[in-house]
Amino acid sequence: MILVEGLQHSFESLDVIADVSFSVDRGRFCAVVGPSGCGKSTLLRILAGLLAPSDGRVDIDGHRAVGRIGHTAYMAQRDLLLPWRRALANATVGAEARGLDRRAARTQSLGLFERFGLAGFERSWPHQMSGGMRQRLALLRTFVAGLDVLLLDEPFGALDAITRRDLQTWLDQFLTENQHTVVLVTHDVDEALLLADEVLVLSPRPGTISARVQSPYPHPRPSRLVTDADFISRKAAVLEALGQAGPRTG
């Protein structure tokens, strides 16, 4: 579903990404972790077609995707809800931007509000919603865009620990029932291993893949998994890799 080969990117004289290659099969979940400034968000913007890399190849579902939007649904770090639109109207923004039928997008969104824990808030303004509700609405908007590949950039980074854990559990359950191909950027190693099937560790800038750690547990995954000995061992492998640049597998 996603194929990345030899990806490199520089901002003028600043090398941000160096020789990144990986693939994500259809219906699989990949997480990317790494130190601040290593190019994680840049990588996601390249996959979304919002930024053309200096070199390298990106294929989405067999189509060349470098510099081309419309192959993926992208959720940035902030929810980016439009304050002049009510919740339901915000949910259909992505679908409308793709030229999909507005009435059909509205009907689909209405059907998802309960699934996303937002029933009864269809006509609420963004400022009337909690941080967790806004993030769920932003995720709902991403799903309604009607694309199979989801790119999530720190979707829960601004939330408190309890809300974040609740949304992690909710997202894991939802994606178990709705097979999407996902790439998640996060600073939270527990979150990466709880949600993803594989965790890619990027080195300090210029970011390159220094480790690939598998997370083979069946979905949906209970939050208590973080106390499992095997989980702790894999977390240690990720944390160790975050401190080194050489390649390793786990």
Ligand SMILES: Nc1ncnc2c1ncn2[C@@H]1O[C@H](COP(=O)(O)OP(=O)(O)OP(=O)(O)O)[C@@H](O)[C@H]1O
Given for the second form:
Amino acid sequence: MILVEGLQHSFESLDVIADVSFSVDRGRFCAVVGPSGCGKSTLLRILAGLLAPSDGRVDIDGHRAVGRIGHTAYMAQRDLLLPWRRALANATVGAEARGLDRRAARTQSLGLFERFGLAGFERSWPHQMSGGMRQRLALLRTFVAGLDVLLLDEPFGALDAITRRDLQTWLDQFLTENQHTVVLVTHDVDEALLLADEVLVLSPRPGTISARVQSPYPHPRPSRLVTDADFISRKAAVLEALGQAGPRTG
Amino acid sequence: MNTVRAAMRETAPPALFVVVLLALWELWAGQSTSRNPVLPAPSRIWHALVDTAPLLPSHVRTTLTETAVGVLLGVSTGVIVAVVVSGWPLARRVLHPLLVASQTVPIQVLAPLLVLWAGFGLAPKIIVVALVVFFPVTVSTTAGLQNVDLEYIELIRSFGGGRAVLLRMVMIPAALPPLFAGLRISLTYAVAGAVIGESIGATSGLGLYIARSQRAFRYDQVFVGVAVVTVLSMVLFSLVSVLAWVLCPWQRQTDRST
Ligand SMILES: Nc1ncnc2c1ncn2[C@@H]1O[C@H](COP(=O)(O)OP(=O)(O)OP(=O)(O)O)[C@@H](O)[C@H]1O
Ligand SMILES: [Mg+2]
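Since the one above is the form predicted on its own, can you give the form predicted in complex with this ligand too?
Now the full complex is given, and it begins with the chain already shown.
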């Protein structure tokens, strides 16, 4: 589980995260939405241990996580596939970097290529793959790392609407079968409510949590849920929190 | 079929151009042979090649040895310096002016001094070749290492990968293509560097062969020497290109399209 308390971060004089506290129980899915530049990626990088926050406490599975690396599978906003590795070798990058057995990671990846719609592309170079395929491969790499906590920074950001829907449905199903604790950063309110159990709305920089909206539907969820009346009222709540925090204050 | 035709389309125009040039040269120089021994006709150069062919292999062997050892020395020191310089900003500030200065000393000036220090053997030529190779390799490898996307490094770190993992998975592969680019540039001078070293003082080598021919006013033989040097350079260049092709498979597609 993830526990964040009184988190603050500044880059020199720029206050990015003002005061953020939340927790995500084991096996739960938390989505973070907020205007561009409000510190969402910064938050994930702190959780990943890549960045030490100016102040506050971060626990992952009961251990202090500040500056502790290698306990979460972090997927950055860019796919970051290594151009000198073929698709299959890219899938095992996380597992290899963790020092896991390469052969086992390869076998596991090969099994997942089919499910990720990448079958037949095992030996392709990243530059030979479409944007959507690259993003799916980056997601696959994140799973194959074999860690419980997944930190996903706009994993579907570069995809067209149709592929995006497909992958959302697919991710929801995958996570229903495989227990993971997830923090997902996204700009897409539908995506947040469709996938997550709880949605945190961040205010503009410096980020604070301006609203918490529950999404209490059982998994896996049908994509037509987005037309459900209750879903729409929750979406309105998120949008309102986003809007209140928007330019009207200025 | 297609690849053969493509290769033909690639090589035919330059080959034809060379043939036309040689023909013109033959026509022009053939008439003035007696008056102008400094520019012998290609046919006379060919005869000189056939005549001195038995002498050439041992000279070629010497020059090739010097070049090969010098290139290896230059590349390995270049890579080491690149690693130090890119990982340690202070080293860059200290070494950069020295690196640039090392390139401004003309080889023709340096070579006699090296012969004085290191004798008539292989050593001074190896040093000349290494110096010629060292700079382009260092500069391009340093650039390659410094331009590594920081997010790749973060990706490996986020999974707990340490320095060794980083080196193997990111730094080395990222530095290879620029290293080869630098090596390709410097190879065109490497053989010439050995030859210049030999022409100053040597007991064997193509540089010695050219210098002797020059002193004997055998300009046809001088051209033989120059032609052999050119062929050697091109062979080395192709070897390195093949090595780059083998070691950097991800670059193949982009190579072909550009
Ligand atoms: N390494 C850094 N050094 C200095 N400032 C930074 C650094 N990283 C991010 N920032 C600044 O912090 C703020 C928040 O950045 P962050 O990337 O967390 O935003 P975000 O919410 O992820 O935005 P987006 O939705 O556009 O991805 C921005 O104003 C950014 O300029
Ligand atoms: Mg971001």
